[in-house]
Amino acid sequence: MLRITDVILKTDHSADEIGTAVLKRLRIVKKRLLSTKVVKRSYDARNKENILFVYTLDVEIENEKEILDKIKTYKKISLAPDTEYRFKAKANSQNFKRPVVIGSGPCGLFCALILAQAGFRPLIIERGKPVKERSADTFGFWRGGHFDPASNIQFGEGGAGTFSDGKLNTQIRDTENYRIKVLNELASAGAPDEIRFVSKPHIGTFRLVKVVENIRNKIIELGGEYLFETQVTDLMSENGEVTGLVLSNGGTIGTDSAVLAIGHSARDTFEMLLNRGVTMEPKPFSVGFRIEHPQELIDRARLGKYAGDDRFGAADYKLVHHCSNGRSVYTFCMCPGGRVVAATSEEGCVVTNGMSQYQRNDVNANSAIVVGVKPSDFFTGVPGGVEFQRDIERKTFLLGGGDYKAPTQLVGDFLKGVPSASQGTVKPSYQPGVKWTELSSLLPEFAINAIREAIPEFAKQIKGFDMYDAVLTGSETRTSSPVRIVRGDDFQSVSVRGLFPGGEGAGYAGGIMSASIDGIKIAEAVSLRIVNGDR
């Protein structure tokens, strides 16, 4: 199999033109071309009057050796890499203590899947509900119903990423093709097949629910087991080794391999681990607001005359500005054609996030617009970041009226420093509802000043980004974990052997894909430890 990169075609190209481009690049006749597979498809929009598709293709041809012998004379052609996933270790007996995975977000889900596929029959403990029940609770809260601290956008099967845009791109280095393993498993579980090759794959909330269920069923078929609505309340250890876990139902589970895939909002679990002497450290995170624009404005700015063209879908953006006060402002978790959602996991707090469905066909685009926060900003050690976040969330709750409505302001009024009384042309999408006000009291002065400086700068890249009627909704605080649970090169806690911290909650990932990959790496480390008897 040969790999051909940078095959550039017009937006209205036919399927036959892909084959013609392959024949021309390889300098062969049609009968020698046996198969063509799209590995990656992106588009080049630098010239908005002539957007082009860019392909990477794997092709099979007759007499491949002829080309391999003189491949250096060909442009952008190489031998296709081997991307098959290979397990680092498989169970060679049933004589082992069952590994336990705490949490079933992307990290826990893929850790459990790999352990199950390798024959280790993992036990998955999830404090929240199964994904379908959890979804009913979450959507019910958004419609003005009861808030459940144990079943919400943060807690429950699938993790926080279930209620998001379902983005699957990542910037981490991946020399072992873990990303392809993740995409293949997701597609096999019901995600759109195109996630295997589009440059910015996404799934969307409704489809993610079914995908998560299907992966759970696969894990169970392979010998795994789930305990839902069960929280790990304490850690048992002897001589610096994990021996078991105490559960919220009063029971205990004996294990010498426990994976901490707890997510970035498991604040009570952070406290428990700290009290048990697990080495942790404060880490940077970001805080800010959600900003909403009409999706058509973003489409015009990014795609020009191709705005609204189904071949490109809803346009996105990713922006950063380094401010005069030394802070950086950036957009995060941009949701094309999506909505702003209520994302608190604690009573008396308001937290925002964004999500999109697969079609990305809602009227507004939204993104977090956030400012970096350093541990030196809160000075109080490991718990300080949590309290910093919580203080903003409580103030946001009160400013919104104390009933889980979110405080909201027009961008134009925010830049002028005056309160807003009502919406303009952009209707805020946040549920359970909004209260028009002034947001500057919610964040530290350095953050407000930085965001006010950044918005006009972003408008130089996205025309209309600073439109007066665009909407800011407070507050975005859960961009990442405020702590890192320190681990060594073997993925185990540096203070408790057999404890494997991973994913976003432990400070080692920042999105669905990176968390999933971290889960796979941890599963491999657990597998090797069990097989090698490394106790």
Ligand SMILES: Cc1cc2nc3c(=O)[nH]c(=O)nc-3n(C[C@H](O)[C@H](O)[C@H](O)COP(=O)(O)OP(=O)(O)OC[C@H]3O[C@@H](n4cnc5c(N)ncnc54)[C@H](O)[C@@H]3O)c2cc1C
Given for the second form:
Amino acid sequence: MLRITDVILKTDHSADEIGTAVLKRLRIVKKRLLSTKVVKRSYDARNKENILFVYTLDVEIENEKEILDKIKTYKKISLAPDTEYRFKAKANSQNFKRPVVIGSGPCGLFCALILAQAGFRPLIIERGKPVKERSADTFGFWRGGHFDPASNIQFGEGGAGTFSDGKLNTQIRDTENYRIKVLNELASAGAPDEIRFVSKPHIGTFRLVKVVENIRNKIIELGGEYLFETQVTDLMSENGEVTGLVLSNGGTIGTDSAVLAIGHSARDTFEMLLNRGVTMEPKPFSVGFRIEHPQELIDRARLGKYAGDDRFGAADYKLVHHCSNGRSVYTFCMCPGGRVVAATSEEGCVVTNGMSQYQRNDVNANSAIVVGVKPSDFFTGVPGGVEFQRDIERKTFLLGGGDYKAPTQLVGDFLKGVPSASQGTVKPSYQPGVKWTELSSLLPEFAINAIREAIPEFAKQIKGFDMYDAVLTGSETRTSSPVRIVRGDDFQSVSVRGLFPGGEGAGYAGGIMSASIDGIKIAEAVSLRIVNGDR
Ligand SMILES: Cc1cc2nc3c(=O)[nH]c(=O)nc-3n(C[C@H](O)[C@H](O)[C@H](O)COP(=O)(O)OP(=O)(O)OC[C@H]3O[C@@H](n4cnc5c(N)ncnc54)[C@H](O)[C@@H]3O)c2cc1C
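Given the form predicted alone above, produce the structure of the same protein in the form predicted together with the named molecule.
Expanding to the full complex; the earlier chain stays at the top.
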């Protein structure tokens, strides 16, 4: 198999033109070309008058050796790399204590899937409900219903990213084909097939729900088991080794391998781990608001004459500004054609985040606009970051009127420092509703000043980013974990052997893809430990 990179074609090219480009690049006749597979498609939008598709292709041809023998005479052609994921260890007996995975977000789900595929029949313990019931609770709350701290956008099967845009971006260097493994598993569980090759894959909320269910079924078919609505409330250990877990239903589970895939919002579990002497440290994260613009405005700025063209979909952005007060403001988790969602997991708090459906066809674009904070900003030890987040979330709840509505302000009023009384041309999408007000009391002064400085700077890259009627909604606090549960190179806690902290909550991942990959790496570490008899 040969790999051909940088095959550039017009965006309205026909299917035949890919083959023609391959023949031309390889200088071969048509009958020698046996198959062509798109492994990556991105677009080059540097010239907005002439946007082009850029392909990476894997091709099979007759007499490949002839090309390989004189490969140096070809441009951007090489032997296709191996794309297979290989298990590090598989169960060679049934003589082991069943590994337990705590949490069924991307980290827990992929950890459990790999353990199941390797024959280790994991037990998955999830504090929330199965994904369909959880969806009903979460959407019910958004429609003005009751808020359930046990079943919401953060807690329940599928974890925090289930009701999201489902972006699968990552910067991770992937020499072991983890990313490909994740994409292939997601696609075979019902995600759009194109995620295997587009440069910025996304799944969207409704499809994610089905994907999570299908992966659960696969794990169960392979001998795995789930306990829903069951929280791990305590850790049992002897001589620095895990021996078991205490559950919210009063029961206990004996195990010597417990994977902590608990996400960044499991504040009560963080507290329990601290009390049990598990080594943790505070870590930086970011706070800010959600900003909403008409998607049309972003499309025009990004895609020029191609704005609204289905071939490109709704445009995105990623912006950063280093401020005069030494802070950095950046946009994060941008959701094209999406909506701002209520993302608290605690009563009496308001937290924002964003989601989109696969089609990304809602009228607004939204993104977090956040400022980095470091442990010295809250300086009260390990729980300090949680308290810092919670304080903002409670103030936001009260400013919104104390009924889970979110406080909002027009960008123009925010920049001038005056309260807003009503919406302009951009309708805020946050449910169960908003209250127009002034947001500057919600964040430390340095953060407000930094965001005020950054918005006009961002408008230099996206014309209209500072439009008067754009909407700011408070407050975005759950950008990443405020703590790190420290682990060694063997993926085990440095203080309790057999405890494997992973994913976003442990401070080792940020986003669906990196949390999934971390889950796979932990599954490998658990498998090796069992097989090598370290247990
Ligand atoms: C609205 C929203 C949109 C997002 N959009 C994107 C996006 O488009 N792309 C992207 O890459 N990332 C996105 N993210 C971030 C992404 O979801 C997280 O990075 C990812 O889910 C982290 O995975 P995780 O498995 O480490 O933790 P989580 O997904 O948080 O999963 C942790 C799980 O553990 C369970 N749990 C916690 N404590 C216990 C306990 N004591 N006992 C039993 N179970 C427990 C929880 O109920 C939860 O299901 C979004 C997040 C949100 C909230």
